[in-house]
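First, one chain by itself in structure tokens, the form predicted on its own.
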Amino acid sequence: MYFAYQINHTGKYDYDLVVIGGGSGGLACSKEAAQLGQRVAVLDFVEPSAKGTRWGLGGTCVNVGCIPKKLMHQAALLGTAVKDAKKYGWQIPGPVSHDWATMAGAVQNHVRSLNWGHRVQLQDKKVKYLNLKGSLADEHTVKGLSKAGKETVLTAKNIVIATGGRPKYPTNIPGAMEHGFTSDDIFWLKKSPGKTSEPAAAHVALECAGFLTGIGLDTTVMVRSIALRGFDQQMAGLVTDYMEAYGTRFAWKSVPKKVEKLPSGALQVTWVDGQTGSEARDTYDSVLWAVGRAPETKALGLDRLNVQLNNATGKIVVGADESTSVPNIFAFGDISEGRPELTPTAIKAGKLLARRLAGQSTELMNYDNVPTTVFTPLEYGCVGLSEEEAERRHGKDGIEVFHAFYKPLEFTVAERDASQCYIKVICERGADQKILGLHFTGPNAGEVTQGFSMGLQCGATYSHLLQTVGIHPTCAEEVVKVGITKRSGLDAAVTGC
């Protein structure tokens, strides 16, 4: 889909090119089109979380999103890691404790030398970082807004928005705004959350459930249907599996009523029961929601150029070029319609449209075959099409499915259940058998997934992945020797080494 207007670039502007939006996208579309000459500004602006949590340059993924995540993530590992090495050996006198405020510290610290580093990389590449809340005048025209409330108006040839989204509270639940907090805020806190309720299941929520209950904390994620939504559901039910045998509490088929706080100072947490019917409570520290997100379209002035958005997400109406309704106004990452909300894939997206709108290519994001992890305390990596999509998409008889049961060499010792460590590959039935999507559980998800991700860039059928050598012995490895369908009904567990 493109947008078909025509452009009239006349008269002088201040800059080539303004970014609204300080994140890994803006930043990346910002540093790429000042590379390639253009006269660029960025104007970035965090308004404080509805508890007040502030943070610097470099948007969700950097101050509350994937780097503190991933960071208290592997503070969860290293806890697992502790118990495992008395099986190898290891002597640790006495109890382990996690200290929530030495982990936080480091934690903030290492995001702050981010933040610093962003603004260093601004400018060193000429381009001009204004502390601004932006919003559109016209096709050419944003205004900037300061914390004093003083106008800054600047003029450019183009203007992209990559101002992102943030998280959502519910707002048909009593308390749940008083009384709860968000991902805006759970990697700031100075002490730790304590007993935890998380009222959701999608990734956010479950990622930030398994490191909580990975450092020692008691965490019930509720869910109101299913756990994962948009990622294949049978790997999702591996992933909760394995987080229940973890220690994470889960309350299945429940929808929250209210939140509210007793005189103790504890958070009473009301719910129902969908599979009774009944009411349920009970006492927490903290309520953390992770309901989903809204994109950050309200205060940039849209509506007054009217920039078509889609009615019910509230997110950009784009182009396949990232090209808005309104001429000279482009819009990317997770602000747009139909777009991964992605890190990576924002930073490719934005670094593509500045060389663009530079003269310097024609190149077109390609959103098809994105990889993603979720850092859930058994990882799940994935790429290509869940096995429902693939059914849908090619019909049942269409489609053929290779898996695998195997165990991590590492978890032998440790004697550790590995019952959920599980590959998946979906393939065209036909003679080339292209892998339309790969899906894996077990440790270091992501770094797995990664190298697979370009074989199916490359168009990988099954054939070249049987013709490919292992590493042994790796988790990996298993991948490239999976060769029993669902199909065949035979057991699908790993033998030998």
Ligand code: NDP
Given for the second form:
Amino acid sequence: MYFAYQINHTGKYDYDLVVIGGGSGGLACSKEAAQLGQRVAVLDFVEPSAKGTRWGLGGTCVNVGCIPKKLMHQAALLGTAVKDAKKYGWQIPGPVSHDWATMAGAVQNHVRSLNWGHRVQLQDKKVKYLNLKGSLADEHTVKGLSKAGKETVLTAKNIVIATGGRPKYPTNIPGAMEHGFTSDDIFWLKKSPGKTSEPAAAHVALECAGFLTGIGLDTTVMVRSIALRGFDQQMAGLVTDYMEAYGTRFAWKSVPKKVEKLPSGALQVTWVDGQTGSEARDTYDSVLWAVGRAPETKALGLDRLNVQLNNATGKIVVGADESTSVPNIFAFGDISEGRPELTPTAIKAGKLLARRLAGQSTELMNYDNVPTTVFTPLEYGCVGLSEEEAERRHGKDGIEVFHAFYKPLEFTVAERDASQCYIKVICERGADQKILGLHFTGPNAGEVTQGFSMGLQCGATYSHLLQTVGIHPTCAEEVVKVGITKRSGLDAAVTGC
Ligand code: FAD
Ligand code: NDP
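Since the structure above is the form predicted on its own, I would like to see how the form predicted together with the ligand looks, so please show that one next.
Complete assembly follows, chain above in first position.
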């Protein structure tokens, strides 16, 4: 809810609000605060990646995350669509091939246009943008350092830290950093990465492996434990089964050991096969590390002010109102402990924080039932609890799982295998059968899940789902028809209309 425009000039400080970090969260927070009449400055500074990749304003999502990732995912989906197209009557002369430079160039141009758009928006909304690396001098003072080493001092009533994170390299694997790169580089490569090894199996790794395979590159994912840790493991299995069926190689239970450059220029990756205990090796053109992300706290001078960090993760400990252990200093987004690492949560949390700091609202961010989608070749969308987490909280007999294997209509003519297209709705057992979690693999999973997430936010029950009328013929309509319980052991395959 927006309140009346109210100016909060304290006069004592240069600004009402200084935001450090111009990513998804920092930009949203600073623009919202300025719109509410606050005097706002935002500092954004990008340290080049270890490989020297650099980019503009907008943070991870715009430059090295969601946006270039989704566009490259789209490139891969189009490759599949071209194959399907022949079955639908399109005459495609000769074999189709993919050109990395064309795709990357177009994606990079789009990203640059977004960088520019963000600058213009800040200007329009009267937010002072400073391309400076920020650190805290005291609870009301930020020091900004330019690329050339010039220091600027800014004082503010409130300071917000939204500096996000950066990809990590493994520290115990010789050659990892020297010969590999990360998601900070992949979207900005001028030429194709070629045959790629990805020693990791979570969100970033699987999405990148998916689009690399989809554009025709030989790609191997190395899984040291499980795929998609934190996600429903039945669904993770469907995602990786589909990827394997469509050409991504998986080295299961394999731990990377070293990376060496051979005289030929090829990269030799050695790993230990956890099942046999023996060493294995193969050669690649590229090694992409997606072994997790580290919070960007080092340069902030947090220790000077005793801003409390979580010892295990290095993230900033925050309260429900995004407050840190130091009054007037707030943190949110990827930098803060226990929050989802997602753009929409950072944006929403930033806007709400701006409204509270401007004295316009007391509304807190609700981090429950945040929907998300893994943009793998078979997309996986979910909201609410995994089956494992629902069982942990409610007991195996306290939940009812309704499920269905379905065949997207568009797969039929294309003669595509739909074995992994699946829906699972996890409900409380008995009484109202409140929906605890909803999981969907299939085309446009993000679009499907977004709609149902509102239902979960409103406390939807299984009977609400059954009262919902489907849109025919869609994949999403299968969600409102799930009727078979796992407990029954009946065949969950949907047949016919
Ligand atoms: P960021 O966007 O990381 O912004 C932080 C900014 O602060 C950066 O510009 C940084 O350079 C700057 N900074 C750091 N230190 C300083 C300093 N001292 N002074 C000044 N500036 C500083 N999320 C989704 O919701 N959907 C997706 O599909 C999705 N895909 C992703 C794909 C990849 C490959 C990755 C890596 C992430 C993806 N994410 C996705 C996650 C999403 O990008 C992040 O959760 C989101 O960007 C976090 O926003 P933030 O504002 O907290 O930080
Ligand atoms: P995660 O921390 O989620 O996963 C790290 C992965 O690296 C795990 O598979 C882990 O294995 C593996 N790993 C770690 N160290 C090693 C090692 N030494 N050798 C081999 N494997 C290793 O990181 P991500 O970078 O994938 O994702 C970060 C966040 O970004 C996610 O939480 C997500 O919120 C966000 N994101 C969102 C997207 C979206 O919304 N579509 C897309 C991409 C990212 P193990 O499980 O065994 O520890």
